[in-house]
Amino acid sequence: MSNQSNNFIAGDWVQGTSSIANINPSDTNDIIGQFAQASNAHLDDALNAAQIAQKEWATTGLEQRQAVLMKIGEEMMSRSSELGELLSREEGKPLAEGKGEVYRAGQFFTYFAAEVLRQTGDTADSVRPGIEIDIRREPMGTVAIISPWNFPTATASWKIAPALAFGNAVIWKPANLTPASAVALTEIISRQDIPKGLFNLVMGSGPSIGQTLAESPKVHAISFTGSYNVGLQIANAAAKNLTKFQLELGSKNPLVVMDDADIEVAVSVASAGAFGSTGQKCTASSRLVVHEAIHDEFVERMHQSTSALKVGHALEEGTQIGPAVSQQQLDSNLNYMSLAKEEGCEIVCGGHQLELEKPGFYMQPSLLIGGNNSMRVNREELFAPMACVIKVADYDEALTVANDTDFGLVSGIVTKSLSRANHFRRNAESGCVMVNLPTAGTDYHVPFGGRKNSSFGPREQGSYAKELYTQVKTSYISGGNP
């Protein structure tokens, strides 16, 4: 991977002013690299080559620009060994994962370059006589693509790909404890046949460079994901320069398992959904709303389930757990599993760091009992491979407790009742419903995003995607008299 260490701009690989080490936390002695943290004078060199860039590329043949997207697809899916063991090295989930998450990402710019001639608008007749009217999308302009550490590639990906299928110039800040990933996926970018500056790398802290990008007039729309409280820190940025901007924020998803429920598929989906990427996700099922004449022996199932999830380095084979991304990480859930405790949860199993071979940043996956919506871990993100079973007594409990949060991306439903799973699927406050199915895992062609704090602005995502990325103009013509 050349060039790892800097920042890319204008179309060059620029040096940092200062650089950070990229720490493995599956092994703290492991040093992945050095990473340029770019300045305000950097940012402002990419927000000026961007602005000039794109007017060259929204006039940039559509065939050109979809064999763009679809080389960087292809390349991405070809390299997914390669890149996916790279990301799971330095965010730590288990390779298998880290592999699929590439291999996913090139399919967002596979499907957006697709996309890119799926040039259909709308026409209309006037009211007025002789006039005819055409409706049709064109580019925002410069898009600011701030993306989180947990999916490095993914969430990045389906964010780049519809910005630069829909011709807009990119300037992306990727999250700091991930900036590898960033780095190899600019790297494929940068060789391909785009304007200079086009699409621009500045690798840096939220505080500086992602507030002063928020913050810049020279942005015309913001795509984030990451924490609520920054989520608001962006659009009060945004909202003064009435910048268009989209949020995707945190979670509390609940999986309500009902009566009727099959045992194996249940604590199948559950053990998934809570414990996958390490419970590092936004779409991670933490509640697991039960009802109360399958309660006992869903914990006795997933007591057993969850105690023999392996935990171990992310590149080892039969990992199924790996490690917290940093120690800050690590010491949050910690503090967590000290809070359920104080708050009258019973811990079934789990919880405990764990001193492996190597040094990391390890925690034993934790099942918990006895809680309830009132508790701060059933109300806060946790982003933990921490789960807590609340009791129910029947369906209406359920979609209640279900729905008491001020988040909702995901919930889901293990039921066998077909009227149950659609009453569920069209009362539940998400912006996305499973039944019978993990809450994590969302396809690329269909729209993803939440409700109440889980997000704000237009769906990520297939054809809804256009709706941040483009900006509608009415044309009216007169052809006059014949």
Given for the second form:
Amino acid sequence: MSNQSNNFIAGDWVQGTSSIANINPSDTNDIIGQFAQASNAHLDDALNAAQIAQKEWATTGLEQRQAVLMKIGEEMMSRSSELGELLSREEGKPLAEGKGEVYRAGQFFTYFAAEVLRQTGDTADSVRPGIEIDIRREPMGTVAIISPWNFPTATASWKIAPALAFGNAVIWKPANLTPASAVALTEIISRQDIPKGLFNLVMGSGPSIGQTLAESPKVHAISFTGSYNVGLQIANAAAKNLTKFQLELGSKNPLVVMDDADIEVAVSVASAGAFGSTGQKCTASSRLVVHEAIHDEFVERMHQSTSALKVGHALEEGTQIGPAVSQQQLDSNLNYMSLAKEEGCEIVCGGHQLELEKPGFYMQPSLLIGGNNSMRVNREELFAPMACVIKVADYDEALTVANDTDFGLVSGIVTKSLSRANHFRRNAESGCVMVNLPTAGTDYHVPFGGRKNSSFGPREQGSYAKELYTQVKTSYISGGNP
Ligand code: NAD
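May I ask for the structure of the form predicted together with ligand NAD now, the form predicted on its own having been displayed?
Following is the full complex, with the preceding chain placed first.
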């Protein structure tokens, strides 16, 4: 148990009942460490401690709360190289992306540090003379945060920061594929001047500890980011206790490339959106909906660009595409490649497993053509470095295809036409729209979320985050005079 990283429960680092090995997907001989798995009893200890600590935190002065969040954010930003390297080592995204993610995660804390001081309410006169009304937000209580592996630090931070800013206690269940980043962030939070038990880390598998957490009546709100199927289980668990919840799930994001697109912009936007982080982004554009007039030129340029992408060890200089996160994810990617062929797509390039110097879950990014929007590869979230071109006759067909999906996180268009861009912005059935920008890549001070099967509940990020982490109280005050 000596090389084991532990859970953080009720203000102490606590050993688990078992542990798992954390394997570097760029080099499977590199074991990053052993990580404790929490039991139900550990979870209960965390929930009980959180309940007490939250009461103290909710009455802690605003400047004190603000200072805590500021310190967490500033430390993350100043240590983004070191922590980004750890993130890339365990998740597999190229080093620059890992460092960028940790820096961004720090910005969530500094942003919400400022939000601490912007908690204002409303007042009104009653319709009954002599009575005044005060409308204010109060914390929810204990918030369960269940996060995925693909943005292990940023996703968790955009939940933890507002949860703490608005006066809640937190129980965080990170993904088991990326526990080192979770322990690193927890270690920073553990050194802050906060009540014992306010912040708890419980590592373990989703179906065991995650499910028990979601089902607990001691939880007052749940923020979940992950897959659609698990999201449904969270929704069911929350419904049993009428626990407030929010889901941020998968997607099948379209990027429309119009005939008037700047070809350089189109290729760079499509490539970044489809292949960034090995395609393992909820915002990835795996559907490239391309006008027939520009189709052949676009495919040729994308072919050149995709074939030139350097796949390699996440920590190596020059790597543009890292490995898949796990053997299971790589198998799923290769299965989708076989399915694409069976469904009638033509493979322009890539899509095969790569054997590199170090043993890892490597795959060459793939460009596919000849597909249509009914194919499974164009309807299901792949989470793979695969982009499928769907040829369309005109803008109307492009918009129809873009919206013909069960999901609705991000839609993008590349065009020089302002009126087309505006029409698309207004008619895309998604929570976010990108014009001449990759579908992936959002800011931290504005709301983020989707429609249809991509999201449920209040938006995350920016000032909109308070909708999940607070509850409204309306008080009527009479002077007591007759
Ligand atoms: P996942 O659904 O497998 O797991 C997400 C988290 O839920 C993990 O911590 C996991 O352990 C836990 N979990 C699993 N089963 C559970 C259960 N029964 N009860 C409670 N918790 C459970 O997702 P993943 O593979 O970690 O992440 C990839 C998915 O996340 C993709 O679908 C991606 O699109 C989505 N995602 C969405 C956003 C967004 O903001 N919309 C952002 C990042 C990732």
